[in-house]
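Encoded as structure tokens, the following chain is the form predicted alone, with no partner shown.
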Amino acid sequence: MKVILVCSTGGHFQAMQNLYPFWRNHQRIWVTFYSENTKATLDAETVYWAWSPTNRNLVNLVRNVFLAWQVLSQETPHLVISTGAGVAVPFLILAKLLGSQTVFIESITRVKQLSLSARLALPFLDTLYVHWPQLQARYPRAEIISS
């Protein structure tokens, strides 16, 4: 199964990499933010450098749209997983419309109520994963996933 793997840096992206007994048996293509950190971890993977900052950047908003546009049609993914944050919401969404799966696994740090980028993507998702059971009530189409 082909899968990308959509996450910003930081604790998202080692979200991500907490995945990797899920994603280490499947052909796999990442998106994500240039940093050393991803630079060095991601040295002998499949990447796509994504725009950043998102939140609130009109300019780099098109460019991701543009550059999901690019990925998915190229690489015609099975599954689209994403960890967040704001980079993932194109990609989610126009994979969902060209015919992927698509996945959000919802910030452990969400307590109550869904980030912005769950929220955004949300009509688009296949799943939806969240950690607390007050959210999963919140939203009953949420599934819990253990930590």
Second form
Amino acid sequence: MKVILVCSTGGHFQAMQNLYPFWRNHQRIWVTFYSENTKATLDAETVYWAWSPTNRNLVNLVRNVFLAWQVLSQETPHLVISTGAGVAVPFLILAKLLGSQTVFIESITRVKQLSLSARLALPFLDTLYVHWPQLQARYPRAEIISS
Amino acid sequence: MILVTVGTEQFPFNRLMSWIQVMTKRGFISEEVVVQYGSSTTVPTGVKSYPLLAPEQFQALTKQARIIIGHCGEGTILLLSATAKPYILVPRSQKFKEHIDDHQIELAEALAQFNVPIAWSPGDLVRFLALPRIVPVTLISATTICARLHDRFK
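Moving on from the form predicted alone, please list the structure of the form predicted in complex with its partner chain.
The next block holds the full complex; its first chain is the one shown before.
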């Protein structure tokens, strides 16, 4: 299966790295921001570098919409997965419209309300995983992950 | 050694930086302090400070540290769930433009119910530094997520 893994840097990237037992079995393409850490970690992987910052930055949002269109129409993945944050929104929305499956794994740091990225992408998600029962109670469509 | 980390977040966390500064100046902290200050624009003086450490360097420092002080971000929570070090968490607040919303405060309140040391003030930091406790955070399981993903998308 061809999978696109899209996430910002820092904790979101770490969370995606931790899903190695899943994505190692699949053909994968990464979309994240360029940093010394991501560059070194993804040395042997296929990567598209997205535009940052994405927090309320309209110009970069437009650039990332174009990037998402380019990557998704070129790669036609079966599945797009994100662990957050903003960069994921155009990828998940366009992926769903183009017929891919979409998964968002909400950050452990979200307890009472979904992140803005998750709320924006929600209508275009096949699966949304959350970590806290309070959050699942508020968004019944979400599935809870507990250890 | 005390390791202070505020993640790769694009917003500064100057409030925590100034708490550290006050505590070292007034003698509440006398041991070595290493600070990864990220996007903060105020950095404590008289301590070792870095905007962003290389992953290997950061890992070595977490091993060396007696205690870790961190913000309530994803990377820090993942780090602390993988280490058996005492730690103290300080949530970023929207009011001080430390994040786009108050989810770190909500997380801190939820974690406080599991007895996780949360510092709401410099006084809390002093108190927790004097009596470090190890609270295992076993909330996250990448294994569980992978199993779910595997079942759904074979």
